[in-house]
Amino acid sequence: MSVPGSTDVDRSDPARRAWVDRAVAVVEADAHRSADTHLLSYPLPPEWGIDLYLKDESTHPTGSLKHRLARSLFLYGLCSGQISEGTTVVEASSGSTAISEAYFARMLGLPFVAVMPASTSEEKVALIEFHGGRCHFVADPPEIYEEARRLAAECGGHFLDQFTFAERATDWRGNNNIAESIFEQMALERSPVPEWVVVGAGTGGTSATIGRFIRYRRFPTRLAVVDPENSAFLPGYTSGDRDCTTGISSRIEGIGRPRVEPSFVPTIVDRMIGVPDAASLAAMRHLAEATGRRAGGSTGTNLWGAFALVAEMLRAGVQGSVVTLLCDGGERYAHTYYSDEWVAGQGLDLAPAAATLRRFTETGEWAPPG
């Protein structure tokens, strides 16, 4: 009965709510179902009592890291309210990121599409396609985010905006986030407890989860991240400056970024390390050789730095392990990053940071080209 004077709004739908709740059960039994991704170990020489471990988030789904990220956004959107029935889906993203939304978006029944720069890569733009996304290609990489939202409005969709909401969409205080995974599967290793997590930036998602769930659960662990040419978080932390931007596209696809993205959380970084870009694709190309693996440029910009850190602590008598992300498979990069004729089209010479990376490896010494 309502109070008289006053207004009662009631917004209520059970229709709504029903579908809501069905479509939330839907994305944690994909959740369930899908097995942890693994802990592997890098083959460093055992009488340096250092581990080097890389999580290989290829195994997801969708095939990378950002398949945690979309799952989470997608819940933050379903359980804010923000995604019903019928919601056409938006997002600016350079690829990996829109690859596992659109995964998320047809198994919901929503639309999808994908705000991207026009220099992504077709492996990816042909993933994207795969999983039902529309792609909708911009000419100037900063103004994907424009744009995103206002089609998003135009439609009276959603925009995602994973460069806002990356840092609170996850929960960092455990429920098997890759925090919580990566030490649990550390447990019974001889050095359970991490000296560094070396991640990228890119969204700023993993790095505040990794970085919080370190200081929320006491470990004295030390987060890294790596940052390539042209990218933002670097200076932008150098400087301690939200607002720099580099007006640069990077070449290192998910995690270097032309502006600080909302969600990078500087204050939970004990270091960032800047890798050129010619050391990131020599360091994937490296992995292939030592262990077999393909992986993306985003993988040899962690593998860099940490390689950088188990120096360090070589040199300074430090056992211990060091813990990095192995993000996605080199499949999506097989015309770029693994083709010789893009990379001399870049103007990228990898062979001092190939030699820097042999020399580590026999000798341990750590000396990057000049």
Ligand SMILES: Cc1ncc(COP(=O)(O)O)c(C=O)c1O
Given for the second form:
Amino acid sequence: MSVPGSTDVDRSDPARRAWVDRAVAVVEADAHRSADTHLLSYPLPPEWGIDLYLKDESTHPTGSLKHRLARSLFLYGLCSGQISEGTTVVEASSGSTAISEAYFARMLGLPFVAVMPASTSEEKVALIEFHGGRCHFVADPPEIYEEARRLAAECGGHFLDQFTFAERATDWRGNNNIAESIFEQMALERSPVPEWVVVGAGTGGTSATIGRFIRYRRFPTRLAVVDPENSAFLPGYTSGDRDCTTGISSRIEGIGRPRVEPSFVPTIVDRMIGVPDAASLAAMRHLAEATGRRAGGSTGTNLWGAFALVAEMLRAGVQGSVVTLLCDGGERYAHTYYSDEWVAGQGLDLAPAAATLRRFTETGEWAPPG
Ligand SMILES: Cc1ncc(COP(=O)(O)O)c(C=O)c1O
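Taking the form predicted on its own as the starting point, write out the structure of the form predicted in complex with the ligand.
Now the full complex is given, and it begins with the chain already shown.
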């Protein structure tokens, strides 16, 4: 029906809407079938009066914290009218997000293309292809954004663009986001409201969600963001320059970026901690020794930052709890971070950091190398 005498453009398309309705229902059903991820207690000496927890995001169906983001980005695209039947979905990703997005694309019967640096681990490429995705490699990592935009425009597809939309697509007020899940799972602990939550930043979406949720629910908890070598987040945060770039990729997959990504929200970050790559990998291996759980490098970065804050609380006589994330499983890094040959090839010596971790475990003292 058109309104006589006025410019009236009716684009309603019942068949298209029906497909979107079914697609949203399928994505919601996947969430309904999925159990929430565990909050693991890390073994610290009880007499310290400080408890440390790891939110184990490796137990998601696609093995990382990015399962949540991928679900949010697909719902955001579907409900914004940008994804419909037959749309080719494209993403720029260092791997984890693309693995999760390939899973949702296949669930919706949509072609998926992941644009990624040629250096991405073979394990991650295999997982994207296992979920039916196609990998498109670029030699120079900073090119992934424009190449993904170009590919999407070329095929009339949709660029999910995690780096721009991560902070927007996730409901930071609740809806079982990662922060709400953490605080609910802490409710029966001896220190239910953590002093610190410690996370890394890739898109910045996870830290944005947690920082906003903490303020929205008026918790006194502070947010610390850890950053690996060569990343622009810490220097950008320190100088206040959002255009800060390093032009160099991080060696810790999933976190640290050559530029300050649009989804990074520095105004809700209470503290940033730089973590050397050798320390990240030493902490990742320390976690496997202490708990039997193999995780990825970004979990090591988180743990190093969390230990430093626990030691600081201990020195200050502050009791309470600290929460961090186990972002993905170690099986993805068998040929890199868990390979002594690869680590040596990177010129990394993990021994000094491993000594720091042993001393911390035994005494609570924090004496980082160098
Ligand atoms: C393994 C891993 N850890 C941490 C992160 C950081 O998460 P975010 O992008 O929400 O900042 C990512 C992001 O890609 C990741 O893949």
